[in-house]
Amino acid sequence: MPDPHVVAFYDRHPISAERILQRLRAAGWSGERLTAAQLWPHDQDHYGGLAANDTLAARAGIGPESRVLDLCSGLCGPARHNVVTRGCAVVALELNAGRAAGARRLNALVGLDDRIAVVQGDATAPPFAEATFDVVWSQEAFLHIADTPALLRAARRVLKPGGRLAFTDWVAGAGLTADDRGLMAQGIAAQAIYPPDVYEALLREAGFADVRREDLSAAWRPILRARLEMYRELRTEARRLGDGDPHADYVRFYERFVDLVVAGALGGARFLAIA
């Protein structure tokens, strides 16, 4: 059963569909239809932005004929980018009802609701038949799911023979302590963080014959520092607007989060697993 803490974490997440539209209104948008490219500076809630999308899509071999399942799809920023730049069709599976609704709203505003089907559901039990998709995709989301073996088996089940699971996620370094894991659980609802070799073993146990991994830790460190500054700015803006201090805990957590990444206790990795 999904952890309610994970659902609640995304209910209060600083990046939301309404927040994105507020920023566009502040920049002069009057409510007419948008292009996906107008959303891209605001809707890529993962590390590395559009360049990270392009690299992961290239590793996964996504093209015009690809049918992609985006697991834990959030507001569908990467899904929209893949549809526009790669010509694929995407099914987006998202647990949080508010984010699923926000994704549908943004997809409709950019005229992509016929290319991206948003489904609310559990990534460990996706409501799709076996061998349905060419690619299963995710970015920094699997850490929110406690039952990683069930998640990876589900991804393998819905992939066609030769299909690719392409994702990025946090991985544990040698110095990650039990207290650090508790901090991650409290701060960003992290349920499962594995050392890279353990992650690879879990993928093979799920039925993936070919597993490849790239270390992203060095690339993510400056991104984390920049994201911390973004959250500090959001906190300042909320205070200026008289909205209280809703981002205080987030900022405090990210300050410690950055320290763990700089120390090597946490790292990032890109995985490609072939069915």
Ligand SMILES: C[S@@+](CC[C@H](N)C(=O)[O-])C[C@H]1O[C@@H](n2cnc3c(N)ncnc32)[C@H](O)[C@@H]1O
The other form holds:
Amino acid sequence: MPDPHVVAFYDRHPISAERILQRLRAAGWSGERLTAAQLWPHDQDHYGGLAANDTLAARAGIGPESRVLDLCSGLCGPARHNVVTRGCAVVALELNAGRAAGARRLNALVGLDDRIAVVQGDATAPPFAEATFDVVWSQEAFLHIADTPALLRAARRVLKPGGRLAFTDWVAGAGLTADDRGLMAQGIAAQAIYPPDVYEALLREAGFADVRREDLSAAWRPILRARLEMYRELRTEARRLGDGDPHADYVRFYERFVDLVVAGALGGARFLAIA
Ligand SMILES: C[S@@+](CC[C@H](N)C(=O)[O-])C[C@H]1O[C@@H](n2cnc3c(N)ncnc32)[C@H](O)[C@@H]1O
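Can you switch from the form predicted alone and show the form predicted together with this ligand instead?
What follows is the whole complex; the chain from before opens it.
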């Protein structure tokens, strides 16, 4: 059962389809068809942008024949990038109705709505037959889902034999306290953050025989600092546009979040698990 706090968090998230289009309008766009590449500076809601997509796609072995399920697909930034650069077909499963609608709108604006099917639903119960996909993909999203065993079993179920679950996510480092977890739950609706070896064990319990992991903690630290600057700018922009100060709490949370990352209490990891 998804936590309503997760839905509410993404309902008010600073990155939205409307905000992306506002920025493009401010840069002179007048409503004509766009290319996916014009959205890329704005539509990637994970760490490392397009380079992170390229690396994850390479690990997952995504090619033109691949059927990819993007779990927790957000505004479909990575889905559009995979379709354009890898030629694959993507099904994008997203919980939040507003984000699913925003993703469809952006897909249509760049003429990719026939290559990406956006489905609104919960990643712990994907509405697809077993052995449907070559790759299940996700970025910085599984932390929002409390029932990790159900989520990983669901990913395993929809993968073909030999299919790959490729994802990146937050992991717990030494010294992450109960208070810090409370801060993460409050600040970014984080429900589940595991030490990397516990995450690996959960993947094996879900039926993945071969599990590989890469530590992304050092790579994510400067990205987090840059994100904090971006959220500070979004806050300033919202105030300048007369929208009040909707991002004040988020910026305050993010400052404490970055401290935890710099201290090593939180880190990032890339997983590849083979069905
Ligand atoms: C950090 S965003 C990542 C979006 C996308 N992967 C990207 O990189 O642009 C996480 C997304 O996960 C979605 N999400 C959270 N819990 C979910 C669930 N149980 N099922 C499906 N989507 C979920 C959120 O609504 C949000 O859009």
